[in-house]
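Take a look at this single chain in structure tokens; it is the form predicted alone.
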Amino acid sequence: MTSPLPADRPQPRSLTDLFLSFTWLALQGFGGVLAVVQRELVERKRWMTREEFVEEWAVAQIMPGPNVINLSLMIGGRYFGLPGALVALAGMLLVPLMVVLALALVYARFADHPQVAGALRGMGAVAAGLVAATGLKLFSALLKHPLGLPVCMALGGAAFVAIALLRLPLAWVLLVLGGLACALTWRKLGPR
């Protein structure tokens, strides 16, 4: 559970600080950010910690849009309101959107070449490690989890059958295993 923040954590210095945060995060992660945005947020500039990052991923996942999009809204949000919101998302989108247009220019023109070609299927590799080494390094947030270890294991493992194994839709085990493990949570914690 999120709580308060504390007076002498690392925050961004101003709304130029943090579009100039996310305009670097962005620019950095070409084909999935996870890892850069872990990196960035958490160990790099301790704006966030590992479990204030993995829940607040896990609501970015299941709002409509880019993961990383609603992250940046949130945590631009949290720390100066509206505008921090839409500065974070400015930071996102609009230096990288200009780089994509260049790209978009030069792939065009070198498209047919093999070695273009055989270099993005090599990107599709990295990124898939990226992606699993993100996973590894956030496992630890989990022995804090009010579940606990084993729960949330089963619930992890459960995903992993659901969309990797039977290729059920994304959205409706988000919706069946994420409600779930809400209710579990909710339950657990329990009114105080």
Given for the second form:
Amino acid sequence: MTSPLPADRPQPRSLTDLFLSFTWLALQGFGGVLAVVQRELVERKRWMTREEFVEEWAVAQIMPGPNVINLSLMIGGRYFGLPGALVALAGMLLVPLMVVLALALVYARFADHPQVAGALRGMGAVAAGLVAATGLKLFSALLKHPLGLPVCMALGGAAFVAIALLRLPLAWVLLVLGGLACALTWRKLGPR
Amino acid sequence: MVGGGLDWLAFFGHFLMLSLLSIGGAITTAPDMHRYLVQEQGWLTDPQFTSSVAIAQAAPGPNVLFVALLGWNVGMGAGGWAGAGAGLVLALAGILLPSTTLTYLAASWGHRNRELRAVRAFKQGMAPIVIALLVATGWILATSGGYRLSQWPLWAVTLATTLIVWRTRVHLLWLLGIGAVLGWFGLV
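Complement to the form predicted alone: the form predicted together with its partner chain:
Next comes the full complex, this chain leading.
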């Protein structure tokens, strides 16, 4: 699934580029940054392929800590080692933190404003669509999957039902369905 | 209220501990933060807690910033602006240090050993589950107000957004702006 990197593949030019890129995508991420990370890093900047994004996201998701923070750390670390990881982290947190603090300071004045509450509700509905669409877009990463599309669909469908409809704890779903998926893939990959 | 140095240490230590438990994101430990900060220690009021979470969700940036606001408010109650700054730094550092260190080490190890069959099986095997989780998260966010039929304008906005983002390359900020305008005028 992971193809060798072409020599002319785009990547961050410097730590400054990395910092500014992550600051910019964090500032676009209302209601969560993931959809923006996928759009910016996979589709626009092309620093990673869809397959790579899904693989990194699996690690970011399974480790403790905020998932997008983990993901940014891993991407920064991939290009510039520990300094890259720290710079990506700073990009995600520094400027957005200022914005959140500023918002908290003015919040008291507008909290009861019904139109402000309405705007937040509308943005929340859009944010939900952004996340769902990110999932659908990454779907094409499964076309080359070693298990084949039908098995992937069955596993994914079961995970969706377990989380979205039955609201089972994430840890159990990852352990049982994720474990099953990894074991099946392990068998399919075969010894090399 | 937060008093001497020992309390700050306990405060910092609690976030360090929660960091290691925060599989699936810091928000999954929010119920325990509420138990500790509001019910057990009385460092925050209920409205302070809820509004900290809501503001961070509405603001741009990663949702984990709600932890910074919690620290800010706890510190503000203990020692004014200086306390607020200290609370913010301790809470955010506490919730991030253990998890980011662990993730960095694990990811580096995984990348060095990426040709191992077990590593490839893990990363590729998780792909269908991870993708399904994203769609499920969208579903959960969209139905956070319940399944009442009166919610249909919100669902329509979510569905339209899903299709537009999936199929086109419209800038995401335009869509958020449209959502905000629809909400502002009470249309959703």
